[in-house]
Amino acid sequence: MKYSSPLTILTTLLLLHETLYSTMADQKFIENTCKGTPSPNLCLKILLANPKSQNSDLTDLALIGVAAVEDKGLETIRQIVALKRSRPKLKPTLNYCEKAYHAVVYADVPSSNEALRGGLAKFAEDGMADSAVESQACERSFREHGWVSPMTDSNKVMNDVANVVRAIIRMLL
């Protein structure tokens, strides 16, 4: 039987120190991060969801909850589309609803990745916040109809993900 020398287990147990004490540093400026938002535990499920941010600073954070508003969006308008066939007495609150939540996926998340790459992040928060206001709109579109909003759930977390986002990058005015 081989043993292994007295340095090479030194340098064995020193990268997984090293390793384990990286992983923790991130995990605590993720924290930390999210601690800094209006949602501290939705931030953490955006953020921690997402593999990408071990490693990451401030800017890639943004960009991953730039990235999650998008992915809600997205599955807001497959929401609306499917109510359409479901509920067409709804159809034009729906359709002003698509018209938002496009906004916020063909508009507002395109420009907020493109003013954070950019070192713009006033530009950046902007679009999360017009996202929050996309959602709310369409949310009062309904009873400005007099109806009950199928879409408050969606809505609700919309507006949540796209405010835990804009005080990210608030962080990094």
Second form
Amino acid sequence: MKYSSPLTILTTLLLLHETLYSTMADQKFIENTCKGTPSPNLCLKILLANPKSQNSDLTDLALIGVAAVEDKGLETIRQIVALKRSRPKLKPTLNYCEKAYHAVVYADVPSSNEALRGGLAKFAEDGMADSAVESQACERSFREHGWVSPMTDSNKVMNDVANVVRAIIRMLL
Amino acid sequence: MASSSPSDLENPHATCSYAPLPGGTGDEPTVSRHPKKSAAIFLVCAFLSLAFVVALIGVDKAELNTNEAAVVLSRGRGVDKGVSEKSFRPLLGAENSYPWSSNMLDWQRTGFHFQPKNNWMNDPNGPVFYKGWYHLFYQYHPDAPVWGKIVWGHAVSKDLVNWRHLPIAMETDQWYDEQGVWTGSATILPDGQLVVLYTGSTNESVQVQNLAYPADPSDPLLINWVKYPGNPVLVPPPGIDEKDFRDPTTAWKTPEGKWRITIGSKVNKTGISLVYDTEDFKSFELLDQVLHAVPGTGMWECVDFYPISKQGENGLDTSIDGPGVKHVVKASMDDDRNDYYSIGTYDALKGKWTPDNPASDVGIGLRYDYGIYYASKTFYDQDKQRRVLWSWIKETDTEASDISKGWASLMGVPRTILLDKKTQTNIIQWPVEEINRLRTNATVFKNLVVEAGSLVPLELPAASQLDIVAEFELDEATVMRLNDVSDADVAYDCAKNGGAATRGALGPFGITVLAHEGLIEHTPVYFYVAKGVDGNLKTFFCADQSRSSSAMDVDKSIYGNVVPVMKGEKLSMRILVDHSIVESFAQGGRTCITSRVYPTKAIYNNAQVFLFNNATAATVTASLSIWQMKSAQI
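Moving from the form predicted alone, what structure would you give for the form predicted in complex with the partner chain?
Okay, now the whole complex, with that chain kicking things off.
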């Protein structure tokens, strides 16, 4: 094959153009989707972090979002376990938070995934809404007991991510 | 023990713990009740509290400390920060939160509402009366108290109140329902045969309709089911997304003698209801026209379509049509999680339905219920000739709590549906009369006069399982005299106006249930009457969860709507209290509100009931009957 033949060059250019165009279209789609969420920058960060987002429809983007909630949830559970050792006085509240994040990771996330795949987006929305509430409840429970929360950042991230994903899911309704 | 007649009650040393409100004394109102030894002491308390608290006509009253009552109802309220559906309002100054104790969680299970022993339930399916038994199937997730791969749970009853749980009726054992045996309906054919159409989510997550029938039609318990080997009988038609095609209805007869069903869907944001005709439930013909469509309403889930009698007091078989009949179209709106209905006219030849009032069309007008109420479905009970409504009532606590307690969701109490003959523009819903058989140990109060800004504790043996029926009358004089009015008051909105603590001249007044003494936790159900500049009254009926619990991880919304009140009618409400569910009905069922309530303190022996009038001007006269409700077999 002559690499420098005009036909080859043309084909290659066309392929590159197609890929570039479709990537740009996908990027636009992701951007537009994120504009409809409470935290567009956070949304972009989550979605673009996953290479699969380039070929995703709305359901796929939502699933990427749910995976981000799961990752953050697992990370936060690890944080709670470590805090129980380093801050034993906070144990009752940390136990409450552990249950909250356990619910996120082991109930809300699988339920939301199943719902998204099956086309019953409302159950996925409920799962993400609950995830946000669990993080708020965890954060508040420190305050209610008179403690300064050691988990404010994590709780805020979970709340924000869950609300972003919830907004994406609402677009499917 | 002392008998329960008023003349014996002279003991001035009240043994009751609540602080009475200052007020004059007058004649005690008559109270009658079924004498009960163990309850006599409560009667003593009741009379003493009433004597303290109730001020009567024209008596020289000590200045009512109206501010005190108002403060009691509003102590510790936080500022309302724009509430999204599931963000809960924090209670400033609330007591320390705690993890939910098993004591608190155990209390939440109901005494007489249908619920499986554990895990997750949602939509009611295929309700039917067959060979002497009421059947209820339901969306069930057996593995966790959260939605998941769904099967058909099953239970039977002789009376819609006491239930016998049966094995799972249908599992996800075919490719065409591998991802879920979703919602469906039953049809009884004229020869007595029973068929079920239900939505299956296939192995590829396509929504299809499947036919199933009893394995043994002579088994009244309908334990085993057969899925038609030729399933699916319906797949999404062209132009309909494969994930927007679900919840087939009960079938009804067409003028040509065929069977007709409708299935909700959407095209872009227009909610629609597709119509199919069939002769054998195996092959179907899609009609060109939809039954009805309403732009902007989104996906229509759990569509229901049924006739109601214009004049009669009975329900109607789904196939009935004719001049004395109107038809209801109902749909569950996916977008806002509420069930809407509209009354209109069905054209059987065209397979089309038109609303009587397009401004009150499906999805934009009336709701069955202004609280938590979704995926509802009716059936015609041919035994008692009534149309009965079932609905899924979800939890409004956190998933973490549901996991701790091991279950999630209830069915609402089944309700009969009739056209409201007085208004003609809405239906009335009322708990099935079999529920009344659970009533026991009545406490009756007649003509209690409740001044503006007062609170009346009602002493009861217990307060977690109650049936309360109450009538209220506003004092005419104040209503007539009131001229400092603006149309702002008639623009009252239960959800947005701050609940029972927000005082108007003529309201709020009502009953607060699951109340802790001192009202640290309580759930008021009330009327708010507003007078417009035209002199007309507008009445609102609300249920206020904003102070229902000290816990900060439960929903604290306020629900409600306007309720039509005809000339000469007293204001009436019925409240079923059953642990973590409160169902409230106004004006015989014109406006209904279902609430989920999760108190931490107002539970077991600490739950109480108060009568209240938080209006600034009007006096209210109230008569109530309160029954203890026995537990059913659920």
